[in-house]
Structures are given as C-alpha cells and as structure tokens.
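One chain comes next, on its own, written as structure tokens: the form predicted on its own.
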Amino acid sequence: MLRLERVSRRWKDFEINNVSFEVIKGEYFIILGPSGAGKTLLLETIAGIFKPEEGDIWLEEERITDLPPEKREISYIPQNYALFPHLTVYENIAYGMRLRKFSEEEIKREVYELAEVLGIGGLLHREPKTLSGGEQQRVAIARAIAIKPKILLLDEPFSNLDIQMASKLIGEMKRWKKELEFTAIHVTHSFEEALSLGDRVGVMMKGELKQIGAIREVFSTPKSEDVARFLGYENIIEGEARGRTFYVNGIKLELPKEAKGRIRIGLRPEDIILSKKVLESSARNVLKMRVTAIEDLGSVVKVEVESSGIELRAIITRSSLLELGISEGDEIYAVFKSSAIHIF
C-alpha cells in the first residue's frame, strides 16, 4: 500500500538515510526507536512536510514523492496534537472534511459515529483547551480518520499522557483499530505501545531502518548488537565458541545452538533467575557470583553481580529481594536457560 524506496532527508541535527519499507493496507506498522533516531523526520516526509532529498514514496502505486501533504490522502497527528483552540471539539473534527467539500449532511453523520466511537459524544460542543490530554488525543484521532485517508501517521501519540492514562488508550486503539479498519504508521520509544498495537515494527537507530519484521521475531532475535542493547538484552559478552559451549574467563555456558570462534551472546535482565542457593530446575546456567550493585528502580529492582571478571544485571520484583535478603557484596547464584541466549 505504502512504499518507500531508498528515502534519505536531512533537517537540522536529524536524518533519514536510505529507508526502505512498505507497509500493507490494514496493517499496524510501529517505527520504535530512541530520541533522536530520525523517526518523527520520517513520519513528516511520507506527510509531504519535507521532501525527500532522495529516493521515492508511493501510495498504492502513486508517485507521492512531489505532492503537497493536502494530495497525499494522508493524516498525519504530530505530538501536540494540533487541535484548532478557537474551534468546539465537532468543528474540528469536521474541518478537514469541509476543506475536501464534504456535504453538511455526510460531516454531521461522520463526526457523531466517530464520537461515538471514540468516546467524546458528550465533548463536541467543547473547546481543545477545556479537555483532558486522553480527550484531546480521542478528538485528534476522529479529525484524522473523518476524511477517510488511506494512511494514518501518528507521532508519540502517548507521550504527553500519563503512564495509566496512556495505558487506557493503547487498549482502547487496539480496538479502535478494528472498528474503523485504519492503517497506521506509529512512531514511538515505547516497548509497551510496539507489543501492545504493532502488527510488525521497524528499529530504527541513527536515521536507519536497522530491522524490519514481526514484532516477537524482531523482540526475540535482534540482528545486531546496536538493536539487542536498544531492545533490552542489557548483557553482552563476548568469548570463545565450541559447539554448543562457550568459554569466558575460564567459565563455561551451555548455547541454545552450535557455534564457532570468537561471538558475542546477549542477555536480557529480566532471564537471570537469582537465589542465595543451587535451585533444581531445567536452566543449565549457573554461575557463583557477587553482588557489587542494587538499583531500584520503583516496583522492580536491578541487580548487579560479578564473577571472574563477568558482569551481569538482573531485574527482579521487589519482593524478591526482600525473600533473598540480599546487600552488597553478597554471594549469590545467576541461574539462566541456554534458550535465553542471543548468539550474535
């Protein structure tokens, strides 16, 4: 449906560098990636804001690379949402649709079923200024779909809410998602909002698309080491090996698969099992190792333990570590399964 070949744009401190991707009609595609990475550029080039210095974007088989945003058949909702403060809440909604000549008639059934939909039938006589951020996001994302565009582009569309009422909206889009069959681009640096909403995701890291693919494929086997850091796998090690057993510092790991030479494996915190003693369980990995740190970070804990030179960072809950008992300079196992290691 949406095609872009090879696109590259610079503005200011930010680039996009040679993206390639297409998404399909009816797909939930997210763009994660950390501050900086280049993606709300990206969003405002397929938008038709900027033009590509190269490449091409195509929409359903149209050259859009030279249109004005209002030819694309395109919306796109920046972060601020950008709700007109001098309009009610249904005079926004039905702005876009007046503009593309719209009857009265066809706006007035369009707004009040969007309204309903999204839960702001009771706010259309308000103004942008009098609403809650929750309210002013609902009311941003009916104007976007009321003129029917073939692709929705949405900037952070969270990220000026709070944690529970952000988590309200993912919930609620996935289902707004499904009533009112949109296509969507999402930009984000949030894990929560890729698992919860994207059918597949793009990583993107320094103005690169880096990986493209499902979103648990692209979770569970990142490609490159730039992508597993980003995505969590806080523990990268890199040793010696032979087979299905590594070597580091005269320790040795079970591998989930064989492998030679020199490699570099990943971690995630959250896959480290610890205990003041040898637990009996299926995981092979189990290494005698010291706690040199302990952060908390509010209803989990990160824990870090060294042995021979080894450096490791677990997450467990809180009440884990208040069971363990455990300080500084304590002895402690790391348990972990062979099938929890990336091979890079």
Second form
Amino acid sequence: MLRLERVSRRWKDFEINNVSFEVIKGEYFIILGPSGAGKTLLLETIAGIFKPEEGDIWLEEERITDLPPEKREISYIPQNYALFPHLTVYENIAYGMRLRKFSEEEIKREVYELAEVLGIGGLLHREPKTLSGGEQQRVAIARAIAIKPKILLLDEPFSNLDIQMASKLIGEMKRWKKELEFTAIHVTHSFEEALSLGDRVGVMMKGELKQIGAIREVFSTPKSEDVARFLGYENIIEGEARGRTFYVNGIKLELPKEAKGRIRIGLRPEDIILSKKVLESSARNVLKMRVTAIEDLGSVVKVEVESSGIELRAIITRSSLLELGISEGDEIYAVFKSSAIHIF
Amino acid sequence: MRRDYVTAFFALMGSFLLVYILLPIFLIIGKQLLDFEMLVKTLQDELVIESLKNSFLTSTATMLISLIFGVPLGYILAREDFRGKSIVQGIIDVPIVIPHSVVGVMLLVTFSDAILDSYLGIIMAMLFVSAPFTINASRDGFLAIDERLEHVARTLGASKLKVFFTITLPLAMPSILSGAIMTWARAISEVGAILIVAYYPKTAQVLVMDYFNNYGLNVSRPISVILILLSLFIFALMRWIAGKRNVEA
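Could you present the same protein in the form predicted together with its partner chain, rather than the form predicted on its own shown above?
What follows is the entire complex, opening with the chain shown before.
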C-alpha cells in the first residue's frame, strides 16, 4: 500500500539512507530504533514535509514523491501532538473536514462518533492547553483519523505520558486500531510498544532500516550484531564453533544448534543466572567468573563478570544481589541455558 | 536576608527612571489643570483640532501600511533561511540608528516634490522610522509558533496559504498587534523627519514646536497636554484590546 524505494534525505544532523519498505493495508507497522536514528525524519518525509533527495514513495500505486503534504491523504501525529492551541477540541478534530467542505451536520456526526470511540466526548468544548497528556493524545488521534487518511503516522505517541497512562493507552490503541480500521506506521524506541502493538517491525539505526520482519521473528533472530545489541543482547562473544560446541579463550560453551567456523553469539543479560555454588540445573553452561562491577539500575542491578578475557553482563534483582552477598572481586558462577544463546 | 537587600537596592535604582518618566507627565498635566480655561480654549482652536486629526489619521494609516508589508516580511524572516538573511535583518534595524532629521533629508532627496508637504510625505516619514516595530514583532510572533502545528495542518489538507490564515496568523496575532501598536505610537511621536518632509499639512507634534518657537512655553503647553492625554488614552485602549485577544487566544 505504502512503498518506499531507496529513499534518502538529510536534514541538519539527521539522515535517512536508502530506506526501502512496504506497509500493507490494515497493518500496524512499527519502526523501532534508538533516538537520533532518523525515525522522525523518515515519518516527515513520508508525510511530505520533507522531499526525498533520492528515491521514491508510492501510495496505492500512485507516485507521491513530489506531492505536497495536503495532497497525500496521510495523517501525521507528531510527538508533542501539536494540537492547535487557539481552537477547541471540537474545532481541532473538525479542522481537516472543514477544509474538505463537509456539511456542518456531517462534521458534527463524525466528531461525536470519533469522540465516543476515543472517550473524549466530554472534552469537545475544552481548549487543548487544559487537557492532560493522555487526553491530548486522544484528540490528536481523533483529528488525524477524521479525514479518513490512507495511512496514519505516529511519532513516539506514548513517550510524553507517564508509565501507567502509557500502558493503559497502548491497550486502548489495540482496540482503536480494530474499531477504526486504520493502517499505521508507529515510530518508537520502546520494545513494549513494538511487542504489544506491532504486526511487523523495521529496526532503524543510523538512518538505515537494518531489518524488517514480523515482530517475534525480529526479536528472536536479529540478523546483525548491532540490531542484536539494540534489541538487548548486551553480551556478544566472538569465537569458534565446532558442531554444538563453541570455543573461546579455552572456554567451552554449548550451543542451541550446530554451527561451524568463526561466529558470534549473543546473550541477554537477564538470561544469565548468578550463583555462589555450581547449580544442579538444566542449564548446560556454567562459567566460573569474577565480579568486576556492580551497577545499580533502580529496581534491578547490573553485574559485570569477567573470566579469561570474556566479559558478561547479567541483570539480577536487588533481592538476589542481597542474597548472594557479592561485591567486586568475588568469585561467582554465571549460568545460562544453551537455548538462551543466539547465534548470528 | 541578603537577597532582600539586593532586591531593595535594585528596586530603588530602577525607580529613579520610573519617576523620571512620570514626573514631567504629571507636572505638565497638573500645571495645565490649574489653567483649565486655556485648555478649553485650545480645544476650540480649529488649527489644533485639524492638526490632531492629521496626526491620528497619518499614524493610523502608517500602522496599517506597516502591517500589510511588515507581516509578510516577518514571516519570511521567521520561516525561511536564505543567503544574506542577516543583512536583511540589519537593514530593518537601520532606521533606528539614523537621526530622524537625516531620514527626512534622505526621503526628500529620493522622492523630492512627490512627497513634499503632503499627507503622503507625513506617512512616508512615519513609516520609515516606525515600520521596524511591526516587522520585528511579527517575526518574533511567527518564530514562537511550533512549526509542527503548520506541518500537521498541511497533512490535514490545508495549503500553505490556508495554513497561514487559519493557524499561523491567528496564533501570531497578539505579537503582531503589539508590534503594530508600537508602530502607531512611534509614528505619532515622530517630529524630525516630518518637519523636513512635510511641514504642512500641520500635525499636532509639529504644531507644538511651532507654538513653542513663536509664542513660548506657556502657549505650547496646552496642546502638548492634549496630545499626551489622547495618545496615552489610545495607546492604553489598543493595548487593552490586544491584551484581551491575548487572553482569549
């Protein structure tokens, strides 16, 4: 439905480089990437605020690369929602319909219907500045949907909300996308949003789309090291594989499947268990290591351990840290299942 | 405690200027009220009435012209980047550094008889020295608007011009209006350039000087007081209206 072909654009310190992907009608497509990856620039290029320096954009088989934003029928919700401060909620939602010369009656019906679905029926006479962040977001969605766009672009829609409000709205968003039947591209750096909303995901880093695929697939089998790192495989070790055994600096690890030659393996910090004694467990990989650093991350603690030139980072809860009673320099066993290892 | 002394000291220093501005205004009005008869007589003087009318009409016309040309310029300066932008910005501030008598001479050299002793001449002299207020205030007003509002309006189907009139202009209006009021105020207080370009038709501010030169302080005082009161009244009225809009927006 929406197709980008090798689109490149630079603006200030941001750039998107040779980006190609396609969004299918009715799909909720997530673009996941760290800040500064060029995600907003990508959305604004799709919206027509920026023209690509190279490449083409197609929407329903029409080339829209050179169309101005008002001719594209693509709605855009920026990160701060950008509600028109001088108009009431009602007028905000009605803005696009008024331009399309709908009758007052049609506008009223549509605004009320959207307000009903989005739960903002009581706010229609209010001014945007009197609304909470969550309410503003709903109004922004209503305003964007009211023109029945072919596609909806959402830039970090939950990042300005507190955690509780965000997870509540993520839940509601699932319902809205069913009820209102829109196609969306949603840009975010949050795994939670990607995992709970996305049909497919594109991982964007340094202006490039590194990997595109179904959400679970991308998270379980990242194609490259930097995607893996971004997706949380903080421990990446390079070594030699022979069959199901992995050799590195005289240490042997069991792999989840057979491999051969020089490979890299990835391991999520939360998949590593730390123990004072050798554990009797199904986990096949046990390494004796030394604690080099303990970093407090709030509710959890990151422990860095080292042995024979291999560094691992493990994340454990604060209470496990107290139970273990470890401090820097102590010896400890790092335990992990072979199935937790990801081979690149 | 120390901070209180600092604040008190700063307030004391600052109030000197405040008193310095207010004292002459109160004194001239107070003195004239003692000679109320002369004030009434001046108000019946047709020359005075005519000159007041001239002053107010020309300043208002100047304000409107500065809006028509200044708002688009302010928009360009706020939204576009181009080579020589800082030079353009500098040019706009030039009228502030040129002595106003010189402004009058320059205008006469440029337009000569076409503007000599005419309403057009008065307005052109006023415009030259007062337009920067409208230009700069509209530029600041446009700059303060989040460009994403305009982007979103575009995606919702509004053309660039439509966005300007439905989003940008209404939001910048308080700033533009306050700039226009300053332009009006600067225009009605202009003497130097007008004196050279258009001694006639007589404006009130030139008439004050006339009376002072020909008849002395006492005669120029009543018309001065009338000019002060009327200007302040209109200035306050316009600010009040603009402020009300501001609150609504």
